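Next comes just one chain, in structure tokens: the form predicted on its own.
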Amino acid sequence: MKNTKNLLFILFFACLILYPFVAEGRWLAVGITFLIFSIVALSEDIVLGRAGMFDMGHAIYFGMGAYICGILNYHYGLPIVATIPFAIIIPALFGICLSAPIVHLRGDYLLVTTLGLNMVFLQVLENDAFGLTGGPNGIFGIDSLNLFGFQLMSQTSIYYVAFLFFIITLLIIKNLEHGKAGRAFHYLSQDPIASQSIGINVRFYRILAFALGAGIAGAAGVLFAIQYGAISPEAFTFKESVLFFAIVLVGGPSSIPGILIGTFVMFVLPEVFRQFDTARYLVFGLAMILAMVLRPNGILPFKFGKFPKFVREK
């Protein structure tokens, strides 16, 4: 079974890789933005998936690693390399001190609360906030990328930059799984009473998975800007943190294959079917609709062990 898994991965990772080569125009634009939204994807799963907290506003921190990148390109010249560790870092610092005053809440109450700074975020967007964000038009003209003096401005280098990305997130997720931050955060999902019975700083970790998923979303926030060379409010909207939300719940929760599949079922089938103009969306829905009544805990949700009869019972 295990070899199974081992094998798929490698043929899944085979044609990352060689995509480039057999697709071209519109696909290959589709396959950086699946490598894209499956790097936000992941960094929800972690708030949502593996820590148990409703959040409808993840775009908050993917718009603020775009707008970063762009700002600091746009208005004050800074090369997009030397733009991505403020685009990580600060997005992280917006994390903790947007969730340190939310994170009791749970369930409906945290959902709004996170959908109420999305419409927020937006608002500072459209008002054009210090003259920098561009207002509703947003900031075009940013510079593509420029690594050890090679100008990476076609459509393949930007791909094979934002694999290496996913790449990157994908051992950070897989270390955390392993780490006792992830164990810390999969309990706490089940029970955060038995997890403080048993030592877990139920406050600190929940503020860490938001600060870790809002770090990987500024990355992917960089790399989107770099995609299209512009940025604007319209791509962060209570519609994009809806799609990473259901991504994570039809895909399966806390599992790395279900985000892949999950991404691929929300995003490229309903590109797939671009041609029938808005009856795509029919394809959106009957795929979510047939995942949740079919796999009600996601396509591929992951198993993990469960709390001991005695600490459950304390």
Second form
Amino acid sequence: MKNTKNLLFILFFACLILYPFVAEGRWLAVGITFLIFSIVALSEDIVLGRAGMFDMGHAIYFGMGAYICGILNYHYGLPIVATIPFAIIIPALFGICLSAPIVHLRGDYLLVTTLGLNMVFLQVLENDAFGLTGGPNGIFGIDSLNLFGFQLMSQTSIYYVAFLFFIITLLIIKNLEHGKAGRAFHYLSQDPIASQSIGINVRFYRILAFALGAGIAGAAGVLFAIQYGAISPEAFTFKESVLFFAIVLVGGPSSIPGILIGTFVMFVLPEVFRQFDTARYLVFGLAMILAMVLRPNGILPFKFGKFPKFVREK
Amino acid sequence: MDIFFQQIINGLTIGSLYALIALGYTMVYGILKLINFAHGDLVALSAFVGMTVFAKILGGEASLFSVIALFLITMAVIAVAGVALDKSAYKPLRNAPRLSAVVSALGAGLVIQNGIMLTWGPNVNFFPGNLVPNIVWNIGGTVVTFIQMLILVLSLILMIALYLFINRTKMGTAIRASAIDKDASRLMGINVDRVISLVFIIGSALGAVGGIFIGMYYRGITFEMGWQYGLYAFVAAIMGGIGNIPGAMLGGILLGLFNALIAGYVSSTWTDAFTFLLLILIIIFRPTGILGEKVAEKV
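Having seen the form predicted on its own, the form predicted together with its partner chain:
What follows is the entire complex, opening with the chain shown before.
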């Protein structure tokens, strides 16, 4: 069983590595989009799936990363590589500051509060705060990535940079699955009071989940800014947040294959069915309802616990 | 001072629209503990249905009879849609994890929104403007239109009627009992499934009135407007204490007033930000809303 799983993963990575050799133009762009949104969805999953907090404002951190990259590059002339650390650390700090007063809220109220923060963030962008964000039009003319003197202009090179970020994200999450923090997230998502009584600092780990999720989403934001060379507020509205929220729950919380399938269904299939154009979101909504009715825990939910063989086979 | 009274009137008008829509959110939440994200889209749908009913069935002739018929037909259509929504998207998920139903609601919202777009087109549609007489009163510099008066009075009547229905009738008692404890209500012989359908009927019908009012007041209607009005109404419901019916009414009115005063005195481009900051502050300091009860934490 474990071997088949590993084999499937190896096959998947091989496909991802070889993808730019078979795809070009629009399809390569779709591949980059898949990688970027997978990273964001995986980071949302740390907060929503693993730590069990209803975060419906994750586009804030994604957008913050993209805007930090854009502002530092456009207004202050920093090379893109140098903006990456800022685009990870600042959203992570914001994740800490924004979540600290609200992590104790019960489910639905947390959902509404994060949604509200997303609306505030959007208005800050749209109103051209401090003359930096460029208002409703956003920022145009962000440089391409410059690595060791090589200008990485082509779609293929952007694809591989995104792939690198994707692998790093997966490694972080794998590490989380086996590490202390990951187990703490799991316990407190199941029952915060019980986990407090066995000595888990609930508040600390909840804020940690937000910080981690925000940092990773910020890094994905940089990729987004590089891919389009431009950023505008409409890519980071609360509808995007809702989409990430839905990806995690449709795909299956805390499950890497589930999230990847979720991202594929939500972002790649609409591209494939472009000829149906106007009707595709209708079909999409129907698919969301159907997926939830048939598999309320997500398409590929993660199964916890190891049962002895005789229990499993009954 | 003129601008102050003017903004109070505008705020009360928008506030009662929000309150009407918020009632749909709060009643469903009270019973199912589900944020019905598709409610805003039902409201948008009602504006379009109202427009079409008036043009096609009632022949576009404005009279007292046709306006009343417009309201009744639209309310009936949207009530049926609301019940259908519950039966198809929420009922199969009654015993599933709570978030599954939220995603299902989001999906249903997408379906309704894009159904509207495919039927009536992606552009702005215009609600007929000849429904009610175009009377304008000028009271000491403050302008009040007939539509505003109609919205205020009719919303007030509907809210009082709902309050009496919930508190004075047998069905209302059944709704309140089911909101407190579904299983115990079932043991007392209450048909909870029927109560849930009733809640969807009432909530959707009130939302339909809100949608028609939006059409009459703003004229321009788009397929996406459900998100916007739905979100504001939802904020109103949370502010008042979600699940609490008088709370939703109070929250709607307060939100409308707050919005209008911010737009009038501070800045109209920052209204959303101020509204949501207010919401966040209220939730942080009074997590169950203005009229919400203290809920004991499960140990």
